[in-house]
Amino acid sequence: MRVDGTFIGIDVADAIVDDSAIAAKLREVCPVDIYGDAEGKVQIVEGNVDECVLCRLCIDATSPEQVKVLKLYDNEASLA
């Protein structure tokens, strides 16, 4: 699942979309509610993705295979 904003584009593996756990982990972290938890699926929250700060709780919450936060201003840089 890819939800791109203007800056910001967040992809959230399918494999872990339905986790409840993970779900709960990514609202839980993030400082501006990219994440949402919609039934105990991970729900990414479009109006919000641009104001990710870069923070990286998102990705050590889970892993960079299964959070990815690409910078579409920098030919979709990955933040690692």
The other form holds:
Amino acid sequence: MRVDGTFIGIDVADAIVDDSAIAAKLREVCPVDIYGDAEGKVQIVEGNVDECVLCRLCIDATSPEQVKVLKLYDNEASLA
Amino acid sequence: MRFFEYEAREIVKRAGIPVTDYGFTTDPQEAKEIAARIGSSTVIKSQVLSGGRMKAGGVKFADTPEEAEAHAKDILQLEINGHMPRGVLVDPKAEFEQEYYAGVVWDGTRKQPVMIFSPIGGIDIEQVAEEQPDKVGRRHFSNILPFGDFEAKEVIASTGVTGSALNKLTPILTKLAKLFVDNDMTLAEINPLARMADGSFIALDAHMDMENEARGRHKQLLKDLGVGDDETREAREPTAFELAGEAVDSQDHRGVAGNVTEFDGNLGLVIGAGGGSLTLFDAVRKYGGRPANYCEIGGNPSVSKAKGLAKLVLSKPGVDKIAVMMSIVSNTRVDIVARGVIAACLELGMDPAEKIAIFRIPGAWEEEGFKILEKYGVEYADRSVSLHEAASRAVEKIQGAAA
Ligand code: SF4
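What about the form predicted together with the partner chain, after the form predicted alone?
The next block holds the full complex; its first chain is the one shown before.
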């Protein structure tokens, strides 16, 4: 599942979208409410995507490659 | 926050400085009763937060209580510089021998209050300072330690005042200094401070201005004076543009963006809060630019808040371009502001490269911010370009576009 704003793109691996524990974790860690967890599924709040502060907390809360934060203004460079 | 004259008098009175037996009212009949109580000629003064009262007919003299009532009725309906009066002050028409001046102002450069005294009162102290500088005494003082009698005497004596007047003025100045510090004033002025026939001194008029941020510390005083929490006491009502700015700023708790004051120029400003914004505003004017607004942005606003401010400024009729400038910032992310202002242009269907005359915000996350600006072709400057240079480039650009 990928959602792009103007500056930031969020890509969540399909394999974890239905994981309620990960959904809750992502919702908890993101300081600018980019993730929701309605019905135990990962959601990306489109209106908040460009608010991403590049803090990496969502990446650190998941396994490698499960969540990607992409800088659309920098050739889609991925926040590693 | 400015106080009405009747409130300033009350503050002076509470400080133990003698004032006249005045009365404040909103009712002509009560004005008559106050004049009868005073028992001599009176002066009826409109209570507005605006200068030029005398010229506008807002100050009138009355020999009888009936005359006082009639004047009060007229003055209460008289608009002065767009302000309706809060009420009228009924004051005894004082017969004095000499007018003096005593005031305390905050010196922002020295970060200390300064006591100013002159034996020439009743006119602007600036005029006295220009025409007879030897008749103006000044002394900075601590806002922690009490202002002592010797300090007051030094200021008074420096203007040539001696003897009984010096002794009687001393406690008035020390009380005024205490009033200033205790009430977090930025201005506490008694003008005129009159010497009466018996040698005593009375405050005939006073101007008080309290630091806005200190209002919370003086709730009781403000309550006693009847000042409502929502009274801004600004010189004029906010414009629709300024109200829209307030709405942007209250959008969320993050940072400040949207605190705007409207002007009629063509260069919109999205500029940093604090001293930087004042410097930048002045710099734009110095280079011949015409600011469309003054504003504050800083403290890490959200992208949407920065966008809201930029959209507001860009949508203002007459605005051709915006200049996005700040001093070096550590508490506001450059990339977040860059996203906000570019998103504003895009949402309004404008080309950021064309609409943003210059982006000069060096500081936290600037490399990321510059990448964003580069992508959209916006001219940006780092800390090697001074605030003045950035302002002059923005003015050149807008003037070039208009030519
Ligand atoms: S990097 Fe931080 S702000 Fe961005 S989506 Fe992840 S948790 Fe949210």
